[in-house]
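What follows is one chain in structure tokens, specifically the form predicted alone.
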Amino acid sequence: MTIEPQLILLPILIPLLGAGVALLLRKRRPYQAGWSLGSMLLSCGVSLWLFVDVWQTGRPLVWQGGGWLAPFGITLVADILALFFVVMTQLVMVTGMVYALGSGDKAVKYPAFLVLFLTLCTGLTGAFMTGDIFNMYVFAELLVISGTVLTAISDDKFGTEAAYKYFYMSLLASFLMLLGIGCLYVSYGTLNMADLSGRIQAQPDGLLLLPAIGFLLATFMIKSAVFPFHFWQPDFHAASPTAVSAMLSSVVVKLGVYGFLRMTFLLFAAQAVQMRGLLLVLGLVGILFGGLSAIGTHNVKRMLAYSTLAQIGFILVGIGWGTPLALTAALVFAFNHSLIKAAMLMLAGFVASRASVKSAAFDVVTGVGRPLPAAGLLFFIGSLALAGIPPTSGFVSKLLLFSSGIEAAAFWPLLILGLFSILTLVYTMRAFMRIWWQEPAAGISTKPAGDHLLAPILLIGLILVLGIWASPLVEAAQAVSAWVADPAAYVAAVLGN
């Protein structure tokens, strides 16, 4: 069956609209949680078989919005890579907003956090299906907009102040990518990506190029948290709800990513060599700043910031070497690494739930493990996957990594990864003992109710699932990564040429 191109709008629809009814319900909770969570299933249903349609024909998918053809109008592009993180992003989310559904928060009991939480996924999608760079900065705002509430809201009393952090870092990168964006329209008069790629190749010494490449570069750096511009992050992971944190911390992250991938691929072939080489040190850098950092933090949930920005470092030094195999492995980690980020934060969530006094900080938390062997089980296993030991799917991250490494003969790169995944596995270690096995601090108990552990159990299951059955992951990783690779197919699925 032919899918018709206008149907990629429902990954963007379903939330947004989902999102205005849920408004309308804030004053009914129940039918207002069933119907966000619908909205979020659906939604990721229609992603996963966009993302299959489209794998098996090899043929994207482009909407020209008003039928103005590109590059004159707005144009909407289901290619594989942009549907292989929006299926990763929502399945994230589905798992989050259960969580969110199953937890004691007064925050998420606000009429308005589903409904920010579904813009929020709109915001999301929308950033990585656009085929215009301005309009993927306006998905970017409506993400930040979402974001920035959600943790302003926080139960936790530095919430406000995380949200401020979070809101002004956020202010920086999109002043930082509107710069990016008026250099790349004054040098060539266009801002959609498809055809910005063939004018700055026909023209690479563009008057402003060099300017917006920077620019764009900073902008997506602040989006990932990328060292050194990830300061904000452990701040705003500790302060944020933990549904909320869950996804930053794991997809939203992710944007940049993306970003770094369209620009090293797609917009800035002719320079990718000098930005794969800076993201490859700056990768290193933040393995090893982010794994020092997890080890002195005092707070479970700090810890995972950190670990975030290591984690991240391992992504980019795959981008870096910019080998398909490296290119693979990439994806399979950014995949891998948003499922295992995720569980661990809700874990974190669920274990500071329980404290008699609410709060992830090593200090309060330590021993109120004890009488829950269940979550200290998802949360050892989460620690192998996030330190890549076997049978979960952090394994096979680093194998495929690893094995990239070799192929390009990056030897000293692949020592620093593989002594800072070693301590990754002490990190997450000594967290788990100290939560599951010392005796609490005199004043601490562990309360009889808290949040529910359904949606890190869903996760958790997820990753061993694919740490066994890794091959359909893998598979389509490989066939994004050969996308990847070959932007004149892009440019000539859009400009229909």
Second form
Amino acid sequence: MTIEPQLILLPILIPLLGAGVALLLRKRRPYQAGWSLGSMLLSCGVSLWLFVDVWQTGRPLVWQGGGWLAPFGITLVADILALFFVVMTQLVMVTGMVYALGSGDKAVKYPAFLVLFLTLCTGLTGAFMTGDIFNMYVFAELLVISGTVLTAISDDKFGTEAAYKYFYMSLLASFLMLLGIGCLYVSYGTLNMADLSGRIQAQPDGLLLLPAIGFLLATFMIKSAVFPFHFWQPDFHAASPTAVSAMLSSVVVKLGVYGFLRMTFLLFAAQAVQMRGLLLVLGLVGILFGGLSAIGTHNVKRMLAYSTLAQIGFILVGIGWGTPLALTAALVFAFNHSLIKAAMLMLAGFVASRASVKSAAFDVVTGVGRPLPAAGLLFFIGSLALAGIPPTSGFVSKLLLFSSGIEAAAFWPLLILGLFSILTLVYTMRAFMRIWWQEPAAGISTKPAGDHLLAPILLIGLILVLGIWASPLVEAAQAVSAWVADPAAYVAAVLGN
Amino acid sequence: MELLTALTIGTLFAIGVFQLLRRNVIRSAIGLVILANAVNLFLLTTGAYLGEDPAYATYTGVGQRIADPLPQALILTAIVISMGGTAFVLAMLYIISARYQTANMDEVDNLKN
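Requested next: the structure of the form predicted in complex with its partner chain (the form predicted alone having been shown above).
Okay, now the whole complex, with that chain kicking things off.
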């Protein structure tokens, strides 16, 4: 069956319209909750359907906005790379919505919470699917504003401070992105990514090409919290409401990863060697810095936020090696990291919701987990997955990454990757022992009720399934990496010649 | 004209970055606003020198070099987005200054502990 290209609008339109209707339903909480969850599920189902179709036919779906053909109109391109990230995002965001609905946070009860959650999904999906670099800026702004507001209304009393910090950095990132877009436009006279790719290859000595590359790299580094631009990230991810921080630290940081993939394989394929070298070094520094900082923290959520720095580093190392196997590994790693990190942050938030003071600081949560063995088991499996130990999906991603490193004969990076994978186990096990093994200090008791465990159960279940039955994910990632390595096919599909 | 525009944009960037790095949260918010305008002017110049006549309005099709309308559309979008962003920054600043009773950035650091 052939799919009409208009249908690729659905993963963007369903959450957006869902957000509009959810705003109208703000006075009727049960309807709003049901409606929002329904639109997330529908949108996730549609994007999965589109992904399977594009995977099987091997042809991307391209929608030319308003009938204006590329490169003049705004194009939405649902190629397999974009849809891979869209499916990942929406899958995790469905569980995030489930967690939010079962959460006891005050922030979740705000009438606009679910609306903003849906616009967050819209912004992320749109930024992945667009084929126009300015359109990507617009969707990224939607994402940033939604994420900031969701953090500013957090129960954590420092939520506003964290949100301010993040918003300040994001505004800077969007200025950098606009500068990069301006540089590209003045040098090549187009904003369509496929058209840009062709023109940059035809004329690789454009006057403002290097500044444009620099600006865009910096933009995506801020979006992904890559090492020198990471300082806002642990504050921001630790202070936001649990359901939101699980999304921010898992799928929202993947926007930068997606940007790096598009930059090295499509836009600036001729300059990719130098960019890969930079990404490899920054990834390794991120692994070192994130891992060491995670050990030094006193708060579970903050520890997991620092761990995201390290895990993004692993993905960047995969992109930096740039071989087809390494790229497959990076994609599988990105997918699995989203599931694992979302589950771990939800479990940390679950424990915090049962602590006497609502906080994830080690002083407060020590021993709180003793009456909660189910959450302990889930956290333990999550820790194994984060460190890459079978039978979890984390093992598959680490195995692929290490074998691509052996193939690339990169000894020193491999040593760092190996050492810091073990270090992951050190800090997650420390948190596990403090929460579930140590005797609680005097006066600390576990509250009888808190957040719901359904969402982390779903995610950990998926992690185990993907650890044992890994072939669908790995094959999908192989298809994506084969597609990405051939930018001419993307250009031909978008420009239609 | 080119020189004047370039100097204006450069000066705006310099002032914007300088204000952005001040320790006062209000001043750094002003820096963000100035930087937004510098970026918008930069975008304007990317299409400024192709022609002088406005697109569509006075276009006759012969012997005219019309100005590129796309950067103007980009700026319009960027202005609207940065206006929303600025409004939100100011709202957050209001809450922060009320809660911390200070405008010094060094004292707004409760997240570190």
